[in-house]
Every structure is written in C-alpha cells, then in structure tokens.
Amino acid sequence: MGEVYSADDLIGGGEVFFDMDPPARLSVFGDPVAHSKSPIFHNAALRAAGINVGYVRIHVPAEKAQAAFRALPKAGFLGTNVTIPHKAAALAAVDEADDYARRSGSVNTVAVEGERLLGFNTDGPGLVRAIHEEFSVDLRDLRVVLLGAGGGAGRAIAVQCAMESCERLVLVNRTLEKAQALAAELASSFQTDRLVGPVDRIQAIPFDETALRQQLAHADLVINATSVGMRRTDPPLIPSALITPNLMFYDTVYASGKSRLLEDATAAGARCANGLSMLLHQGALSFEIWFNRPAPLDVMRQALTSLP
C-alpha cells in the first residue's frame, strides 16, 4: 500500500478502498503526503494485531479538506491521521474534540463514531513518551527552550509543556509577538512556587543569539519545532558556541540524516534525538484511540527503524 490516493477517491464514495485486500479503513491526510512513513508502521501494527484493515496515504488539497473529512463515515473508514497543512482544518471539521486538541488548536487523529467525527491530538503526548524513551527523564521535570513557538507543532508542544507544568518554558520565535501571546495564554499553568529562582517560569524571547545565550544557561532541554536545518544551506538555529554538553536536544524533524542542529549538538557532546520516536509514539496513541487496546509498539518501532 505504497500508493497515494486522492481526495476524490474518498469523496466519491470510497469504492477503491473497499476493493483492497485488506480493505483500507485508515489513512493519513496531507498535502504533500507521499513522504509519510505512517503507512509503513501502521500496516505492520495492524498485521501483528490480526486486524484485517489497511492504512493508506490520501492527498488532500486544502479546498477539499472539509469534504474529505465528512466523507470518512460513508467510505467505511475508522479514522485518519492528519498532517501538514490540515491540522487546524481537522479541528473545524470534527463534531467533538478532546481538551488538548482544543487548547492546541489542532487535530492530528480523527476517529469515526457512526456519522460523527471525534478529534484528538497526539503530538504532545507522543512527545512526552519520546522524551522519556530517549533521555530517561520526564518532560515535567525539565527546563525547556522551545524553538519555533509561533503555531502549528510548536504551539501543540507548548500546550503540552504547560499541561505537564514543566519546570520552565522559554518560547522562542522569529515573530516575538506570537510567542508573547502564547506565553500569556499559558501563564496560569506556571503560577506556582515550584521553581524558586531569578527567572520567570514561562518567558517569550526573540530568535537571536543574545537572548538565547541568557536562556540556555537556565535550560535542560532544547526542542526544535521549526523545519530549519535539514538543508545544508540553512543557517544554524543556535550558534555552536552556545551548545554545551549538559544540554539535551530534540529535533521534531524525522527526515533521514541528522539536522544541522543535531550535528552541532553531537559535536559538542550533548545528548540528542530526532523526531522518529515522537512519530512512533504519536502513531501508537492513534492506534490506541481507534482500537481501545495497546499498540504493538515493538513491531511499529522495528518497521520504522528498518527504513533506509
């Protein structure tokens, strides 16, 4: 099931999906979507669990997103994952969303219940599991610097940090006003006496070296929620002189090879990981939502790590 199907295949009634063996009943919506690794580990999980269902990629342009979501029940689908750029559209399309999805402003997992669509977001919970797996620490115990906190994945991660009441959260964004607005929105989650010290528990700063230098001195974990750094021509997100071995780095990008940030962190002796573990745990949480049973995590991990 490596093909990419169209929104029209779904909107038109989904006959093509009924004819598959096994029939496609789960998917990922995106634009683009051909690069998505989700079918690889979801189909492995479905086979391991003995569930006679297939998972496919569906290319959904923005103008057809709402129709595609509403077509899921008629086409016999159990649900879909949602990737760029449809997470906000998914929140608008569902009939009901959980608290985290509403607070993060996006949905990445849709479950079909009769004719109703239920919305969830597994970005933040997936990150929590990934951080614990990669670094053997809990997000709630860390001082976090979040790069790219203006919206999208950055907003979802910031909301999760607030819900975990992490020790400290610094929101870094090129448009400072966006980070400041998010910091104000989340401030009530940090109004405790848990951290005693000279710095606020939540703060927004511009994306510049002087501000980063000051904040990294009070940080444990740096999370990159931007797409910067995968191309060799991209500028460094953080000057290498500011990267020290005591810091941990998590890059949500999971493309093959190390990003510039992770290369610099490795060279400095810092612990680091890319977004593959977050993708894995996001997917496992989706499986649990759809089937109300534990996901075969080891099978999913093996499918992901066997990719070139």
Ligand code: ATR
Contents of the next structure:
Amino acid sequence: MGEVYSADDLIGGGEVFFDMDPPARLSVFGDPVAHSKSPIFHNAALRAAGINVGYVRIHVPAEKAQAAFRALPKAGFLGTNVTIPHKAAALAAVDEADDYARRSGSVNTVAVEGERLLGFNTDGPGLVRAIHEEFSVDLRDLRVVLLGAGGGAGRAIAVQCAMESCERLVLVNRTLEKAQALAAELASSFQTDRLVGPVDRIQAIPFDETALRQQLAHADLVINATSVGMRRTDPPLIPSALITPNLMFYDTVYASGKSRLLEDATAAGARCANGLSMLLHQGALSFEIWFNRPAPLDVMRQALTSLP
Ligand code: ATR
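Follow the form predicted on its own with the form predicted together with the ligand, if you could.
Next comes the full complex, and the chain you just saw is listed first.
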C-alpha cells in the first residue's frame, strides 16, 4: 500500500504537491484508494518517458468530490484518474466529455486544459485492447455475455460493446429490470441486417440456469463485471456445468489470484484472463490523453506484473 493524500491537500491549493520531487501533477481519486495500483505503473511510465511529473493517490470522500475536481487547475495538475465511487461525479464535474464518457455515464480520466476540465473514459477502449491482447480477437467480432450489467462497470462495458456493434450482447443481471432497461437503450446499435442465427443480437436475462445455458450456446466471450467470486466463500456466479472449453472468460476484477469463475473456466479447459490487462490499457490510454504521445506500454506492464 502506498502513501495516500487527502482531498484537502488539493482543495487547499496543493502546496504539498509542488514541494515533491518530482512535483505531483497527476493522481487517482477514489474512496477507498490505498489499494490502487495506478501510481505504480504511471510513475514508471513517467520516469521512462523523461517527464518530470509524479502521480499520487488522493482519498476523496463523496462530499468533497466536486471541490476536489474543481481544485485541479489551481493546484497545477495536468489531470487525474477517477476510480470507485466517483466516476459518475466526475462526469458531472467536467466542462466537456467525450461521446463514450457521456453514453456510459462515467469518466475515469480528467485532463486539465487551462481552467477547464475535459472528461474521458478509457475503461471501454482499454477493454477492447485487453481482449485483443489476451485472446487475439476483436471485441466487435464476438458474441458477448456480460455478467453484472446493472452496475457502473457493467454499463460502461455494455456501451462499449454497443459502440463496437459486437456480434451479440447478452446482458445478465440479478435485477432483471436494470438489464432490460439497458438493452432497450442500446437496441438501436444492434439493429442491422447482420445475420447471427436464431437468436436476437441483444437480450437481457436474469441469473437463471436455463436462460444462461441457452445463451451460452450462442456466445464466444463471457465478461464478469460484478465483484462476485473473489472470496473463497462466494457462490459460483454461473454453475460450472455450463462452462464449456470453446468459451473465453474475462474477469474485470484484477485482485491477485484467480476468481472462482476463472478457476472453474480453467478447469473446464476454457481460455481466460483477469482484469490486469484492462487496468494496464486504460492507464496507457490515460497517459496518451495527458501527453498526446504513445505510452511506454512495456514499462507499465513490467511495473504492474512485478508487484507481489
Ligand atoms: P456499482 O458498480 O454501480 O457500484 P454494484 O452494487 O457494485 O454496483 O453492483 C455491480 C453489479 O454486480 C450489479 O450488476 C449487481 O447486480 P444488481 O444490479 O442486481 O444489484 C451485481 N451483483 C452484485 N452482487 C451480486 C451477486 N451476489 N450476484 C449477482 N450479481 C451481483
């Protein structure tokens, strides 16, 4: 766990950050934030690129989020990353946001331009790069089953799938109504004359064994956007009997070790990957936004994978 600064350090003018060597001019806002791995690979990237800027963790409670975002320009910051639970608040705080950030309802990257704050979301594009790297396939060519379509992460992934117009998208959620509302919102992206067989290109289903079995027969990639499965005591998200070796599994959770879902997938002979690659690529894309140049991806990957 690294050092954590407070929202007041920033709101008070950011003197503590000017005095650092190199001066901190980038950060990640979160609550909690101590676990964030972003400073490790961003600082490695900044050093490798010869940029005299540091990246720090800032603990931002909900009631100080708007003030903390607005304090960035005066504190001399170039921008910040944003993690749970402030991605929606970040969208509200910025002066302008790109199309994907607006549609997903969340911002994970803020860039300071003069007094203005520009908002981006690199989670979806980061997932696209991660899927390509892990499985050598493009998200747009896949039939995707998304577990946990009702949360913020699930929504961001579903919107990315819609913007890519992937072959199929099945939104799975414990609370079915949320998945149904999202499916209705995204339906227009799937109204083409592309033929994919006897099933609709976008569907919403609950976590129900029969419905899942039916959908997995017409799927290539299963993405977990819930946090279920990281604890030993968690029940399986989907019954292991439904996991077949032809499927690919991507778990957006990146805690060390395999989630229950990935353990079951590995045992069934399916290809699988955890969210480390998405973390890496969303970070690399943030770097590219801040510095308008390619990120030193190998250095970032090395920093991330050498962690205990
Ligand atoms: P957010 O990302 O907005 O903070 P969350 O409460 O963490 O939301 O939930 C993220 C997703 O995980 C949601 O899709 C949630 O399902 P609901 O919409 O039905 O709440 C899903 N989720 C959380 N716990 C779950 C569980 N035990 N089984 C299945 N899905 C679960």
